[in-house]
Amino acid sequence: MIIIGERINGLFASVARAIDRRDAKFIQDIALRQVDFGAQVLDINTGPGREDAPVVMEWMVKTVQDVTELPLSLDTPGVKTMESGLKACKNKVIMNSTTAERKKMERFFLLCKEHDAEIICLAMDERGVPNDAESRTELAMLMITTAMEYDILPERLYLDPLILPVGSAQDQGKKVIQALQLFQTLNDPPPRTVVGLSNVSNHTKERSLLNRTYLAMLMGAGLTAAICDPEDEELMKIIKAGQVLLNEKLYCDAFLRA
């Protein structure tokens, strides 16, 4: 299980204020805290509605790279913002993300090839998120085949079946699990998968409980990576226990401290 830390995100009010003030230490402290709690990749998101997003992305990438060599996940739908982050990035990089829209795939796969990046592929197109697992899988296959047209092999992709909030789309939780299982049939070896875990609990009560329970279910369905909060200690314990139970990590009595 690859842990992608979600906390360097302008959606959080404290991060947005730090961006406005260009408070590098605040951003760096968040980065290092996530590393200390077990993050293996750091997601970087400028937040919504910023006209200066390309400049902000460049600053955030350089700021984080000054304190860690961990891979970075550049989280933006904007081509100019993505390109700005990629040019600034010296660390290994994941592009987050493209959809199955033809124009977007063309632009983002070109950047992916140019910068030797990995890329997250969202199972949606101009019509939105499909209602069923089979349609999500069709879009995932389209993105795999289109990526190969740009000489991007499946092992550089992360397929995201797209979690929706349980409070407004309760039937989708099971369908995402079904999609994950179907994704594994699309290539040999199976393609990697990723989710934005916190989406499942947006605007709900007991957010941590929902996140933790759903992650355990997703791990059982073959999930490869999660964008999540590594500072949630109980969530991290579930990940460690799941890795042991799925025979991904060797059991020892102190597996929670390993």
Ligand code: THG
Second form
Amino acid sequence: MIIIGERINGLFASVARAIDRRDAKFIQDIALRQVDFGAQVLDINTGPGREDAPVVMEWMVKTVQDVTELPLSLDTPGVKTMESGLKACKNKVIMNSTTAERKKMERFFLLCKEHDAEIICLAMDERGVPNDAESRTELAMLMITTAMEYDILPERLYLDPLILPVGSAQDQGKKVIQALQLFQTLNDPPPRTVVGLSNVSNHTKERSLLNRTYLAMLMGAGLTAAICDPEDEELMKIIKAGQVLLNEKLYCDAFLRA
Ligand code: THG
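Okay, that's the form predicted alone, but what's the structure of the form predicted together with this ligand?
Every chain and every other molecule in the complex is listed next, the one we just looked at coming first.
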């Protein structure tokens, strides 16, 4: 399991304020805390509704790169913001993300090739997120084949079935698990997969409990990577235990102390 730290995101009010006053130390502290807790990639998102998103993305990338060499996941739907982040990025980089919309794929796969990036592919198009696993899988296949037209191998992609909040789309929890399993039948070796875990518990009370439970289920279904909160220590324990149970880590009596 690859752990992508979700905390450098303008969705969080404290991060939005730090961006406004260009408080580099605040952002760098979050970056280093996530690294300490076991993040292997750091997601960077300027937050919603910013006209200055390209400038902010550049600043955030540089700010984070000053304290870590970890790969960055540039989390934006905007072409200009993505371009600006890619230009500033020296670390390994994951573009987060394209959708299956034709125009989006054209622009983002070109950038992906140009910057030798990896890229997350969201199972949605101009009509939104499909309601069932099979339609999500059709979109995933379309993104795999379109990427190949741009000379991007399936190994460079992460397929994202798109987790929706359980509070407003309770039937989707199981469908995402089915989609994850279907995605893995699309190629050999199976394509890598990723989710934004905390989506599932948006606007609920027991956020951490829902996140942890769902992550264990997704790991069982073969999930490769998760955008999640590495500061949730219980969640991180479950990931470690899951890796032992799935034979991804050597068994050892002391694994919980690892
Ligand atoms: N797939 C991909 N990328 C993604 C997502 C995804 N990036 C964004 C998101 N989904 C994953 N990251 C987060 C980050 C924060 C929260 C949820 C998902 C979150 N934030 C609090 C909230 O909105 O309630 C912020 C409020 C606060 O605590 O201050 O829950 O699915 N590829």
